[in-house]
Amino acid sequence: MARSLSIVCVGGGPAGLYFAISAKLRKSDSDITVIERNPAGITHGWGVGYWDDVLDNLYRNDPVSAREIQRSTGVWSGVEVHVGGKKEAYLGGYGLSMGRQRLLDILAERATDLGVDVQFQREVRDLSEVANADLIVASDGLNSRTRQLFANHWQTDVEVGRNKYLWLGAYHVFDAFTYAFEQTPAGWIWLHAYYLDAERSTCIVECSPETWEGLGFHTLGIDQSIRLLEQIFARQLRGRALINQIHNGERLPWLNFRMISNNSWYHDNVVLVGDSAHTTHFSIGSGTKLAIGDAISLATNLAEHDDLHSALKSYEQQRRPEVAAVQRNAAKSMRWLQDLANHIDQDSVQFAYALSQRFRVRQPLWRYHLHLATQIAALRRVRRTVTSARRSRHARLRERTADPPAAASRQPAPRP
């Protein structure tokens, strides 16, 4: 930013908070406010998943918050695929995940230390409330009220998924990312389960609308629904309880996924970031990656351009290709799962491979043979050992080569 700006972020999720951090690191005298309607320490969400490339980006941008995030991050090793009573199948790889609330706490504390004014329990109902800001960052998520104020300009496109899904937690820690497909008299229903913290996991339940209605979830109360899901997935949960965050209302909050895209990402002095600008289906776990990428790109462009319009235009041009590619993959994944009945009637090893390739281009034959080898316990252990060693080496290199913006190493701003 050639000159100091007054910036208001409407929404205190990862995109808004991390943009505020990134902008402060580049121009410390900018006046930045983050406004979040929820109280501090309260979020409607479970875990967030990502991979090493996100941590790499975090370390390059701000090692201070990156180290705190890494300390709270859990690693899941490999992917397990359970299909009814068939023998489980295995996929390689690993991923990272942590509790969404812990992530927000880290980012809010870091932003405050850098001099950002983080305001909780305040809702912006009209942009006239923040009219004095040079820049308004719409970081208020999927249902962004800020985006809706200029609906005609953004030309928002919404693709509504067919399947029903539900976010829950579980008092069982899944060491591997786990897909659990169970056949019921009403059809198939499945879990996407992964690490949340030392005592819990995130569980996303998904099924077709026919299965959802056939199992009675459209009429069952909250407690009845939870008990039924615990019975269906008793083997994977090892008899432990599912956790529901939302207790108001008569039914569990089942949703249909909405894939959001926008023809334009900025209008006058208002710009979209994170889920306000774009969403990706939960089955590919890229929401956090895109939010962090948006935040860093927007802050960098504001620092490099004298003119606000030029900065916003450059931000959109830089981010749109990456986001579009991820959204294409997410759409393929969502549609593949909607068409599950046409894929699942095969042995579990073949099905697991098809699941792993659902949004990828044709892979070389050696990858299929590696998949077959992974089903052998001894070879699977070797693969995990090699993967773990590579991950540890990468983490050490990342710490040594972290190259933050010039302002990242300065002391936190004094608290008022």
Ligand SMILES: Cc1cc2nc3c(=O)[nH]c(=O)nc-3n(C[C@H](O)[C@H](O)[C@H](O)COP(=O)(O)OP(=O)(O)OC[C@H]3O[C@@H](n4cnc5c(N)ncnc54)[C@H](O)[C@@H]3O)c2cc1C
Given for the second form:
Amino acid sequence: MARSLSIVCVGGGPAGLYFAISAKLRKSDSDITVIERNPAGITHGWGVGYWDDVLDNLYRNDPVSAREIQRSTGVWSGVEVHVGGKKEAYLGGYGLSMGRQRLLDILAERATDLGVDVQFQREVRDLSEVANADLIVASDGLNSRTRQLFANHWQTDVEVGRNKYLWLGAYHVFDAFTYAFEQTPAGWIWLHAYYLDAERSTCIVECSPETWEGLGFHTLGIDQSIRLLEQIFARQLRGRALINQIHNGERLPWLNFRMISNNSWYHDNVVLVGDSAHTTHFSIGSGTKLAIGDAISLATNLAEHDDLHSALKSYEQQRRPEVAAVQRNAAKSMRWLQDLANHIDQDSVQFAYALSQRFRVRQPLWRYHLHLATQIAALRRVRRTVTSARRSRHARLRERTADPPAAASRQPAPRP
Ligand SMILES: Cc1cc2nc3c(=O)[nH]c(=O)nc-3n(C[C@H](O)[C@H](O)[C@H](O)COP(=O)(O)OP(=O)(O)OC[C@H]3O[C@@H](n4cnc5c(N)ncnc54)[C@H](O)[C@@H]3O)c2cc1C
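Could you output the structure for the form predicted together with the named molecule, given that the previous block was the form predicted alone?
Let's see the whole complex now, leading with the same chain.
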């Protein structure tokens, strides 16, 4: 097994914190510091949607934090697709969701219990500040400054999405994952909305740049913009308020999605993980899943290889195929939504099916028939009952077979 390293993670998001936990579990005498620029308990962003495969992975790696994450997670059942005033359409399936802040709190506490030094409210401006580390983990997200320092080396590619999007909360609890497409005089605008907690939901608003400008969002102030969105989506929000988290500016923080990929993920003793290495469009909700997968893989490779270079090389080789597949789907999903005007002018049941298939390979015909059956309330209820029973069985099995990774201190280290 490799010698103990001194490691600094620049950025305390899911990637940095979960890597620190995973590395400590494998080598309890490693000296690991996570540096996060935000104060403890403060982050941007709302709910993190994920699926059972992520929870399975978390349980296999660290049942202690996995149980806490599961306790803080809500389940949404089924998908509703609303297109203007048309009759709504339904899709099957279920998903899991929890607040980003709660996720980070759980991970920071677990990391600290294991002996990681988590430093909040400290921004790394230059890598000379952490030059003593054997390994620097660039877990500083989409706009990673660490990545920018070696831009020529990574050969970063950035594809900028055309649509505008905005990450908000809402004081309305959506039981099903909800897509709501509304037509305005300036064009279509839509919500991706899902459960956040007992009182609130996550709402991502998306539209073309033409619609965005046509509705005046480039000139409207924050409160006016929120009121306008509440009017547009009043039906789905049941008249309840949207919540904006970021108030430092005159306008709402609309963004264009940026798909990041890198030709190389490590350079000397600096390695990219999570969003600094790759991003995936929010419409497929897989960024946190990939960040956690990176974290586990990097920690495992560091524990299994005697020299740093081999560990980093093996990490990159292991992670690339999964990341590439998810990014391909994310790109298809992003482009499909950018091309919405060419899909939406059809019967809502057909449209919902096309939406569900937007990044999938051709499906067998029975799936389409299942979709048609799902539009019938009684059959939809049957489908939900079957899905829910399957989910519960899966959860029980996962809990029974949970086993922490080899070696490593399973007990929390004493607090200093
Ligand atoms: C609208 C939207 C919706 C999304 N929905 C989902 C979803 O439903 N499911 C899902 O799985 N993913 C979702 N994602 C993606 C997910 O948020 C990211 O993929 C995930 O957070 C990546 O984790 P990370 O740790 O790599 O980066 P981040 O979460 O961005 O964390 C990076 C951290 O580094 C800190 N930092 C940055 N620079 C410095 C510095 N110089 N010094 C110190 N600290 C620094 C930041 O403050 C931040 O806390 C969504 C993203 C968006 C934009």
